[in-house]
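As a starting point, one isolated chain is supplied in structure tokens, in the form predicted alone.
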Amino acid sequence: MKIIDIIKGDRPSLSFEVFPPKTEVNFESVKKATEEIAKLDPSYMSVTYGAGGGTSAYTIAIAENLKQKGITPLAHLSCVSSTKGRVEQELSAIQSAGIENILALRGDIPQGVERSTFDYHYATELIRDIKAHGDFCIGGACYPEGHPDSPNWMKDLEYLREKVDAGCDFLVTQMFFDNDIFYNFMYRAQRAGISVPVVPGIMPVTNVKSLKRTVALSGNILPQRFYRIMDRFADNPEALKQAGIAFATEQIIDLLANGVNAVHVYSMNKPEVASAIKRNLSEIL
């Protein structure tokens, strides 16, 4: 199923990330995570690509189990570091494993590597060639709070507009932690003319650590409001997972009370968390 019909239909949408193990040894308990996440039957789940398409193999090998469960699968594909050769081989086999929606991304660029090397500069670029590859459903990433490499938003809202121009069908936002970003966003976004669905991305922060790195890799603004869970239950760790998980929970029933029909959450592979934000919107959904 294509997942710009998923979103644009009449239900809210609530889909769930998670990402492929980085060596063999762990593909069994990373393997039985995700299906622990799609026994919650989300909307959709969507599966990470490692750096430099070092996890290419076991996203789509996680992907591809996850449509055997009935799930729909949305497979990450970035390019930054690929060759075209690389990325047409990607392409066929995620054609054969039968999914149908990608999320197609830049990628981090690598320390010490000169950009000009590169076949792909830009996740338009990548964007083009999907679609000249078969029919797949496209999907984007954008930011709330402008890319890193952005001078300014209108910049950004410029090259946001050439990816969808290229054939993006939708778009998932980098995770934000105050709605009122993604608002102001989204009147700058249509006033831009970008009209493709957005998914509002969640991120429950269940522990002090991923919270910092979080905001070390994203440059993310935290609410005064947030600071001070983080803050009360730093020392308490079950106390912290369970603030966290509320705090995204506030953030979800706010954005679907404002009419916002899809969001998507980026529960990693932690079905404890996915499975507890699906029960506390259980009568919303």
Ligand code: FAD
The other form holds:
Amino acid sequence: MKIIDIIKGDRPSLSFEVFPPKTEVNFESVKKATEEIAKLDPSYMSVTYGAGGGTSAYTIAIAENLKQKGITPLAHLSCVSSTKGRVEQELSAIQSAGIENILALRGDIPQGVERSTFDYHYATELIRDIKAHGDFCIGGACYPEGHPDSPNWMKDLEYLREKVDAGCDFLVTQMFFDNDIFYNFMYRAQRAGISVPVVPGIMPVTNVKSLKRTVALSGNILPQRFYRIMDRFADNPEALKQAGIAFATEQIIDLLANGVNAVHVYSMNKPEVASAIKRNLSEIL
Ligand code: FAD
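Form predicted in complex with the ligand, following the form predicted alone:
The complete assembly is shown below, putting the previous chain first.
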């Protein structure tokens, strides 16, 4: 099934993101965790693509397994460390696995590599190649707080519009912790002529380590309310987890109450976190 048909449906959609193992040794445990999340019957599940493409076979294997379990998979694919030939092979493998949905990404630029030698520079180029390859539903990434490489948000939106025009059916946001940032972004995106559905990505922060990593990677603005929760419960892991899940649930309820019809949760291969969120929304969804 195409994800665009799911997120445009009558009922609100709740989906989960998982990541593939880095090595064969962890394949079975990751597969098991993703199957546990699949049992929650999410609207679809996305499977990330390891930076540099080293784990691409696992992305497809996990996504294919989810499809066999009855879940619509969204396979991530990044291009900046790849070649045109390699992308062709990946697309053929995705197609052979019966996966219809791809989240097309540039990926982060590897340190110390000369960019002029790359086959791909931006996700837009990958989207054009995916469209030429076959009948996929294509998603792209967007950044309510701006992408770190962008000189300003106007340029970011100009390039985002170009990406959508190249063939993006929907967008998924980088995580954010203040919904007003998302609402402001939506206003600016619509004014920039971006009219495809935008799915907010919500990250339940359930431990201090993941909080530090998250903020370092994304440079997110954190509301005072969030800091207070983290400060108060930092030395009580179970309390912090509960508070992180409650914070994410509140964000989701506010989004749904404001007319958002599809939410994606960065569930980080944690069935218990995905399950708690699903349970918290049982009457709402
Ligand atoms: P692009 O859309 O290409 O944008 C990158 C930057 O280039 C932006 O600043 C943009 O404004 C600018 N730009 C775009 N076009 C032009 C142009 N023509 N000229 C000049 N500048 C331009 N990474 C992974 O490695 N694997 C994953 O599975 C993964 N999943 C992700 C899922 C989501 C929902 C999100 C939000 C991010 C994900 N990432 C993943 C991270 C992503 O790869 C990085 O953030 C990367 O730096 C940008 O990717 P992009 O596809 O947004 O790039």
